[in-house]
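A lone chain, given as structure tokens: the form predicted alone.
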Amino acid sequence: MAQIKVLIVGAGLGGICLAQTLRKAHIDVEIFERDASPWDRPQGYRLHLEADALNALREVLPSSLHQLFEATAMRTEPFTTILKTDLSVAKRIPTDDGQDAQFWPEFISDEKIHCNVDRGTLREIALIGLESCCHFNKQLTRYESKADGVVATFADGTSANGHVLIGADGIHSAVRPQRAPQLNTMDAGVQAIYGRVPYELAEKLLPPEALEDIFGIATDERKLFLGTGAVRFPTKPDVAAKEILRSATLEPRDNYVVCIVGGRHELFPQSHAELRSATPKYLQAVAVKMLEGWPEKARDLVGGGDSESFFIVSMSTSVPGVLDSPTNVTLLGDAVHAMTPTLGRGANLAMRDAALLGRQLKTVARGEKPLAEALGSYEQELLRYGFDVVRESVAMGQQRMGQNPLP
């Protein structure tokens, strides 16, 4: 076994997983995150899960956080809803489970494959036993890439050194300015105001297949889009499953359905950064007011949220590029093909960019490949499925909500 040393900046979805896995294997890794808390700001609240992410928990995790997983999650039938504006259902379109028997040759074969999770119910599990090496307020500042490793310094003035870099740190990376510097982001030309919606309310004003498909939405003329996605917590987990959440001390949640009011930035009454400003309450009755001329059931719905839930996010998505010559510093999931939720696939490519590479930093870890040869394999596949979809995302974009083409 070759000793190696696994710096990733970066505390995602993506990150922490690569980390589960290199600890499995006994690889030396630390994590660092620039954010104070893994709750320091909003990132989103349901997460659909498909495939890729399905077969990368499973290989990544250790058992126990496997069925804590499996525990907290809501299996979903494998439909987009279209809805009228009314919210009854114009149609449901049938959604691809995302197999690839080349990268999964011992895949799922779950009936029910897609998965609707809470966001910070995940990354809680998967944090569970890397509290020791992952490390919170560590702004990356800059790297120094050398022949026998790699320096990273922070902001607070600390470094760190080891014989790998992981930039995982998601779109706006402060590792991709150096390692890649022709990649670039652009802005998609949406943007989204998200809040919660309790689910007792939404059951009265929501079709059932809205609330057992993976995702709804709604469009109107403008491609004013309100999207509902909804995330159910077992009411009966059997007695293995209350054993693994208690003993993981989650706390219970209450069920409930995100609720997404977005379009074009000129549909907004103000700009973005005035809006960023803005309380959640604030938010909230903007999205109401976004949604005039729809039916009432419309508006009861984003109305009757969680008024402290809401919060906004501007839009922005990967240009496909180039990397150039595999180095001791690569890059993982949004911080190298950032995307818009429209195929709700980001965290999913996160974590097979974590199994991935993870498969190929254990090749080096037993001395089987260098780490230039594993890290040039694992960018070639990175870029390749990555790219193909941004670029299908770019064109969903397009057709649901009027996002900015590629250029």
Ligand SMILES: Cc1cc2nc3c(=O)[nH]c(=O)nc-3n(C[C@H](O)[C@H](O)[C@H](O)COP(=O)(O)OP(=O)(O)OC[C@H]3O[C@@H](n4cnc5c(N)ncnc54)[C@H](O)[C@@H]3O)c2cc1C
Second form
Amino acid sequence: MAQIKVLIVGAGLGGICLAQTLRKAHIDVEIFERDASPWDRPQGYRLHLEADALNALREVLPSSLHQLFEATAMRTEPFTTILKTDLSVAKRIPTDDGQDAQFWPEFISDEKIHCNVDRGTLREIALIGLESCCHFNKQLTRYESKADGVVATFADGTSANGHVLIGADGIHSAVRPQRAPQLNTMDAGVQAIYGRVPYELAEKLLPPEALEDIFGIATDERKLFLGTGAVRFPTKPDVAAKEILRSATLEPRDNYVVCIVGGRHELFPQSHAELRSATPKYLQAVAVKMLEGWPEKARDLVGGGDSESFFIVSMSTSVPGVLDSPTNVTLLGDAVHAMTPTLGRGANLAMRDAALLGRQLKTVARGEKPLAEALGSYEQELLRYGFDVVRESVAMGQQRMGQNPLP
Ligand SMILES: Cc1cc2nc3c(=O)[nH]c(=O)nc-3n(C[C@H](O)[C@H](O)[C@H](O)COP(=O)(O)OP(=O)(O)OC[C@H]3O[C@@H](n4cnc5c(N)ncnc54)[C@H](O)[C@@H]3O)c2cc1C
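Hand over the structure of the form predicted together with the named molecule; the form predicted alone is what we had up.
In what comes next, the whole complex appears, and the chain from above leads the way.
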């Protein structure tokens, strides 16, 4: 058994899933997160999970946390509802579950594999048990890679030493410019305003299909879109699940439907910089105004949303590329293969990366492989599937919302 210490930069879903799987294998791990707490920044509400995330969560989480995840996830029908602008159903498109049976040795096969979950709830669950090794208010500024390990330096002047460092620090990664300066991201040309609509109101305005399917989307001739996605917490969690929820201090939460009004930057009345500093209420009013000319129902849905919940996101994507030879530093999730949310797969891939990298680091800890070989195997596979999905998401983004093409 070789003693290795793993430093993870970023406590997003990718970083914390990696930490969970390493802890299960008794590997020494520490996470360093820039934010002051898990709830500092709005990152979206509903998260669509499919085969990669579901297989990964089963592999990386301790079984009690996995049960908790299952008790809070909504299973959806495997379709995207294409809506007309009056919110009636135009058609339903079957949606692939992204299953890769070769990658997942005991893969989950289930017709209802697609889930909509509340991102905050999932992150809260996945952070349970990591309290002592997850440090907040720790922004990585740079690292130094040496033959026998890595030194990470933080904005507060402190540093940490480990054998390997993982950049799981998202699309604006501080690790990537050092580890892979050749990998770039680009503006997708698109932005979107997100908010939460109370479930009871959404039920009155949306057809039942849009509440059962993964996602609903209506688009006009300018490719301005209104997206919807329901999050329903199981109404009658079984007794065991209720007990776990209570013991984890996770109260059952209110159901909601996320609403998204988006399109190319030019369709918005102000620049992204101006809108970023606007209040949630103002953003909601902008979103409603952008739907002028659409039937009233669409505006009522957005206008009836929780006024404090609205925020704006400018979308970017990674540009596929290569990594230099493996060192003792690598990347995971959006830090390497970020994409626009059109396919709803970015978090799924970050969790798949975590499972794959976890498997490789365990071979190092067991003394079966040198570190560089293990990271090399991980990176080769990561680049293949990660950038395939990036390309797929760009194609879908171009079709649905006028996203910029890759260079
Ligand atoms: C609105 C929206 C909706 C989405 N919907 C879906 C969906 O339905 N399904 C899906 O699969 N994906 C979805 N995605 C994509 C998904 O959110 C990302 O792919 C996923 O969060 C990536 O996880 P990650 O752990 O790699 O990075 P992140 O979640 O971005 O986490 C990175 C973490 O690193 C921290 N960090 C950054 N810099 C530093 C630093 N220098 N030092 C220390 N810490 C640092 C950040 O604070 C953050 O906590 C959506 C994205 C958005 C924006």
